[in-house]
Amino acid sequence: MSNGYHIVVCGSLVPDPLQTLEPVMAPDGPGLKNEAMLPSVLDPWAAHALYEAAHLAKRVPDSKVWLASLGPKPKLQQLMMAVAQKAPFEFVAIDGSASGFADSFETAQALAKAIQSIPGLDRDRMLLFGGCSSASRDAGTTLSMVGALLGVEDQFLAVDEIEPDADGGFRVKERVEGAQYLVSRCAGAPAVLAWATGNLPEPPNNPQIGMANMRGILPALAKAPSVGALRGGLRFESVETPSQRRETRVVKDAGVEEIARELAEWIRG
C-alpha cells in the first residue's frame, strides 16, 4: 500500500489492581481514599492497543501512532516515565479526572475534540484503537462513541487480532459469544478497533525509544486543555465498598440437579 495508517490510541491511567481502594465521597463528588497518592499503571486494555499499534505501525511502512491519554497531569507525567519505553508514538495529552466516576459521554467528548486538534493527522487513514473496556471507566461505550462523534461507522469492538491485506484493507478476528470468533474483512481506513487482550506480549523497556518519546510529552502536557471533572449530568447520593458475605456447607453426594436448585433459592433470597 501506498500510504500507512494514522493509528490513534485512546487510553489512561488506572490505579495500581495491586492496591486497596476504598470509595469515598468528597466535596466535588465521589472518589477513592487517599486517591492522589495511588500508584497508576496505564489501563490494560489500552496497554494491549498501544502494542497492537506499534506492531501494526511496524509491519505497515508509513504509518504512525499517538497516544491520547485523559487524566491528572501530575499523574499522567509519572505514567510516561515508563509507558515511554514500551514503544514510539506522539502523545496528546489532556487534563481532566481519570475517575471512574466520570461521564463516558463526556469523556469521548473530551478525546474527539483533542483527535481532531492533532496536526497532521489524515482522517482517511485513521485506525481508531483502544480496549474494549476499562479498568476505571468499565461503561465498554467510551471509544465507540469517540469513534461516532469523530464520523467513523466501520466498529469492532472485541478485537484479538488484525491482519492487514496489499491493497491497503484488513482482517479483523472479533469475539462473539460461545469462545468463539467473527472473521471480517474491512477495505481499509477510517475505523475503529476496540481491542480485547490481542496477541502480544508487553515490550521490553527501551531506553532509546523512551528519550525519544519523552522530548515530545513534556511539551503535550504542558499544553494540555483542562476539560475539569466529567461528570456531566450524573449524580451520586453515596459510594461505599460492596460488602463481603461468605457461607460455606460441605456436602458430599449431593446431585447437580439439587445443588443448581439449591444455589437458585439462594440467589433468590
Given for the second form:
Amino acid sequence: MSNGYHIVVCGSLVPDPLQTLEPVMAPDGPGLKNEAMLPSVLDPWAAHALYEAAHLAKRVPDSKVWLASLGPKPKLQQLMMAVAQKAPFEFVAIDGSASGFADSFETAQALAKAIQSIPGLDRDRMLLFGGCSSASRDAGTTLSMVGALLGVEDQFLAVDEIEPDADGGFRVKERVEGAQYLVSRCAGAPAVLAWATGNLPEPPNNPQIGMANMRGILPALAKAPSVGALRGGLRFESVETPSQRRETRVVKDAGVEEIARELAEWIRG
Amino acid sequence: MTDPNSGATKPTLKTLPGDDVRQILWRYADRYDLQMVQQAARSVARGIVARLVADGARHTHEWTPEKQKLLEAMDEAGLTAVAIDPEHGGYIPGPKNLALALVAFELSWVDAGAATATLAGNLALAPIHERGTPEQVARYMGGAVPAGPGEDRRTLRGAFALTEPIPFVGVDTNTMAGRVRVAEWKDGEEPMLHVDKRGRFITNAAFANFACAAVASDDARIKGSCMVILEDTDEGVWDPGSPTLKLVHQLSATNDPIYSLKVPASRIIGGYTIQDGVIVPNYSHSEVIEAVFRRTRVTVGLMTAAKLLSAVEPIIRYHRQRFRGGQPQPGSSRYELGIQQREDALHRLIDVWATGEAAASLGFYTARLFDEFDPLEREKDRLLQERGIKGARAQMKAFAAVKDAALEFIRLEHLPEQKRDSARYEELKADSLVQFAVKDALSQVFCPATKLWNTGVGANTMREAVSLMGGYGITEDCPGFLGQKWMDAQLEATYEGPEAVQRRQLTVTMVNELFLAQFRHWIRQMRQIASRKPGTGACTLATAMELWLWTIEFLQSAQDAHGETLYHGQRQGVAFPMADALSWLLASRQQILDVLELEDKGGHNPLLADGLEGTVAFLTDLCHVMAARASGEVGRITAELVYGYQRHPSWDGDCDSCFKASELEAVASLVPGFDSSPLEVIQDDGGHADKAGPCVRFPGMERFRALRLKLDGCLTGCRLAKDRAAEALTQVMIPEALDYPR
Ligand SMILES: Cc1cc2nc3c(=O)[nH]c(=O)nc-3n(C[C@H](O)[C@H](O)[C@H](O)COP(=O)(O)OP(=O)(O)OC[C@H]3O[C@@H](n4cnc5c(N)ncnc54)[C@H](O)[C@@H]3O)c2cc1C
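Can you swap the form predicted alone for the form predicted in complex with its partner chain?
Expanding to the full complex; the earlier chain stays at the top.
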C-alpha cells in the first residue's frame, strides 16, 4: 500500500492588497468599492500552503495535491492563469462568494462538501492545508471548521514547517507568542495544517506547468457547483475603513487584567 | 460624470483597465496559453527585473553576474522557450508572434532592456527558424530550450550579427565588410569556410555561444552573400569584444565582437548548392534578414507602447498626492486632486494615454496579422516550390498573375454577404496564393508602420510623460522608471532599423495596389462605424483617410515647380512624411476597432459587467482624441506636400486672378459690386497688398481644398471628448502603490 499524502489545499482569491480597498454598503450587503473589477491574487496565507504542499508532495513519493477554491467562477479562472503555473495540482472549484463579508461557517460547509466528493481522495491519507487566516476576512476560523466537519481532529493552526518522518508521522512547527515555536509530533494523516508563512519562496511561474494544470482546471470550473453569497445569519449594520489612531502611555508593572480592562474601556470610548 | 445637456450622470472609468479588458481589446481572451505566458513574463518583470533596476544594475555597461541571473529567471519562467516550436522542446504550438509580443510588452512595462535580452535571443534564432535547413532548425532551436534538470548540455544562446563598425553596415546593409572564403575543399568532402566578421552594437554578444553573421563572398568559389552560423567552439578567434557604452537598455548586453573562424559550409543558413564548382547559398543575407525583421520589428514597437501605458498610474498617483503637505484637509480638492486640479496636466496625460492605447492596438494587431500570415507564407513557399518557381523575378511574375484575383477577393470581402457571389468568394478565400498576396500587402505596411509610429511618436510622447512628473521624472528613483523609459524609447526607434528604414519600406509598400484597395474599403468602414458610434472619431478619421488617399494619388502623378516627379523612392521629402501620416491613421483606426471589440464582447464576461459601460465610454473618448490628433497630422502633412512643391504666384506677371485697378473700375461700372468681391488688385503703379503674392488658387485641387475644409469641421466635439476623459482621470480608482519597486 502506498503511503504518500493526499494534500488538499483550501485557498481562494482576495483583492490584490495593493489596491485601494474601501468598504461600501450595497443593497445586497457589504462589499468593497469596485470589488468585481479589482484584480485578485491567491490569498497570501493559502498561497504559502500551496507552495508547501507542492514541496511536500515532491519529497514524499506517491503524494498528490488538490487545490479547493471557493470564489466567483470567472474570477477563479482569471486567477488560475497565474496560480496554475506555480505547482502541479488538481483543481476543485466551487462557485460562490469569496468576499470578506461571507460567513466562514457556510464557507467551511461548502468546502467540506466539495472535498468529500473529490474522486480518488483517500481521507485517511489526507492533509488538509490552507491559510491560518485570510487576507480578506482574517477570522482564522475556516480551516479548523472544514477539518471538524470532515472529522479531522489533529489540527495545527499557525504552521511554519512540516518535517515528515520515515514512519509516516511528521513533526510540525507552529508559531506561538514572542517569535517562539511550538513543536509537535503527529503520528500521521489525517490532519489539518493551517499555514502562517512557511519557509518557501514563491515558486517562479512556469507556463508549462500551467498548461498541464489547465487541462483539469477548465473542466473543474465548468462543473463547479454554485453556492451563492454565503451570508449565513450574518447582518452588518455598517462598514467603514478603520481610521488609524495611536495613543501611547508608558506604565511600569501593570497587570494583564488591568491592561485588558483599560483597553476595553478605550475601545468602548 | 454629469452630461451638460441632460444633467444625467454618465458612467465613466472606475478602475484602470485590467487584464480582462486587455484580453478582449488585444484578442487573446480565449488563449489561455498566452495569458499564462503573459503572467509569467509579468512576474519576471515586476520581480527580478524591477529589483535589478531599483538596485542600480543599469549603472554599468558590463554584463554582470546579477544581470546573468535575469537570463536564468527567464529560462525558469518559460520565457526563453516561448519562441520555440513544441517539436523542438517549446510549448506553444503554431505561430508565436502574439505570444512574443505579449512577453516584450510585459517586460518593457518595467524595463525594455530585459525585453531586448529575450528579443535578441529570438532574433538570433529567427534566421534559422525562417530560412534554416531542417538540421539547423533542429540543432539550434532545440539547443536554445533551457536544459532541464539532469540534462547534461549547455543552453545555446545566440546573437544576431549584422551591423558592422563604421563605415560599413548600418541602415544600408549592402556595404558589408564581413567576409567568407573557402578555407579547404577536399574532393568529395564538405567545403570548410573561413568567416571574418566584426560586429558593432551586437546584442547578447557578451554571453552568446553562437552567432548568425551576415557576410559577403571574398572568393570566386562562393556566390554573393549569405548568413552563416558561428559557434564559440569553432577553430579561430571568438572575441566577444568590448561592451558598447550605451545610455539605454542596460539590462541587455551589447558588444562589438570580433569573429575569425573556420566553419563547415553546412553552417550557411538555408543551405547551398554547388554549381560549376561554385558554392551557391540558397539565400542571400538580405533575403534572410528580410524574413527576420518583418516579424521582430513588431515586438520592438510594443516595447514603447508598454512604456506609455505604464506611465499612466504613476503619474496619476504623483499628481494626486502632490499637495498634501501643509494644511490641506483630506476631502478638500487640493488634498485629493493635487496637480489634477490643473487642466493642462490632465489633458497632457490623456494625450500620453491615448498614444499608448493606439500604439498597443496597432502593435498587437500587427502581431496577430503575422500569426495569420506565417502559415500562409509557408504554404506559398510550398506551392511555389511544387510549381518549380524559384528566384525573386519568377516569384514576382507568379504574383502579378494573382493580383487581379486578390483585388477581386478584396472587393467581394467588403460586399455584404447577400450581395456577393459566394461561390467565387469561397473559391478565392481557399486560394492560398491569393490569401498570401492580400495579407502580404498588409504585413508589408503594418510592420514598418508599427515600428515607425510606436517608437518614433512613442519616444516623443514619453518626453511628455516625463515632464508631467516634474523634476522627479528625470531622476533615477522616479516611480515607474519614466526617465529611463524615455531614453530607452530612442533605442527602440533605432535598432532593428531606424525610422528611415521603416519609412523607406513604406514608400514602396503603401502604394501597392493591393494595400490601397483595402485602405479604400476602410474609409467606408470608418463612416459606417461613425454612424453607429459617433463618439469614436471614426468620421474624422475617415475624412483624414480620404485626404491621405487623394494626396498619395496626386503625388504619384504630379510634378513640382521644376517639372520633377514628386513621388519616388529617392524623394524622401515627399514619401517619408506620407509614411508618417499613414502610420497615424493606421494607429488611430486600430484603436477604434479594438474599443468596438470590447464593447461587443465585453458583455460576455461577467467580471466586466460592473464597469464595462464606463470603460468603453472612456476608451471611446481616447479614440476621439487620437483621431483628432491623427487627422491634424495628416492635414498638416498633406497640405505641405500638395502646395509646398508649387511656386507661389508673384505680383510680377504670373497671376491669373489679378486685376489692374483701372480694369477693375471699368468692370465695376458695368457690373455693380464687382470691385467688392475678393479679388487680387494691382495698382497702376505696381503697388499691391502687403503679402508675398496673390493668394494661391490651383486648378484641380478643389477636391483637396474641400476635404481640408471638411476635416476642420470634422474635429467638432473632439475637445469635449478630451474634457470628459480628463475628468475621468480625476475620478478613476488607482492602487495604493505601484506593484514593482523603485
Ligand atoms: C543597443 C543597440 C543594440 C543593437 N543590437 C544589434 C544587434 O543585435 N545586431 C545588429 O546587427 N545590430 C544591432 N544594433 C545596430 C542597429 O541596428 C543599428 O544601429 C541601426 O540599424 C542603425 O545603423 P547605424 O547606427 O549604423 O546608423 P546609420 O546607418 O549611420 O544611420 C544614421 C541615420 O542616418 C539617416 N539615414 C541613414 N541611411 C538613410 C537612408 N537610406 N535614408 C534616409 N536616412 C538615412 C537616418 O536618420 C539614420 O538614423 C544595435 C544598436 C544598438 C544601439
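Positions refer to the first chain, counted from 1. The term rigid core refers to the maximal set of C-alpha atoms that superpose within 1.5 Å between the two forms. What you see is a predicted model, and the numbers here were worked out from it, not measured in a lab.
C-alpha of Pro17 moved at least 2 Å between the two forms on rigid core: False for Pro17: its C-alpha shift is below 2 Å.
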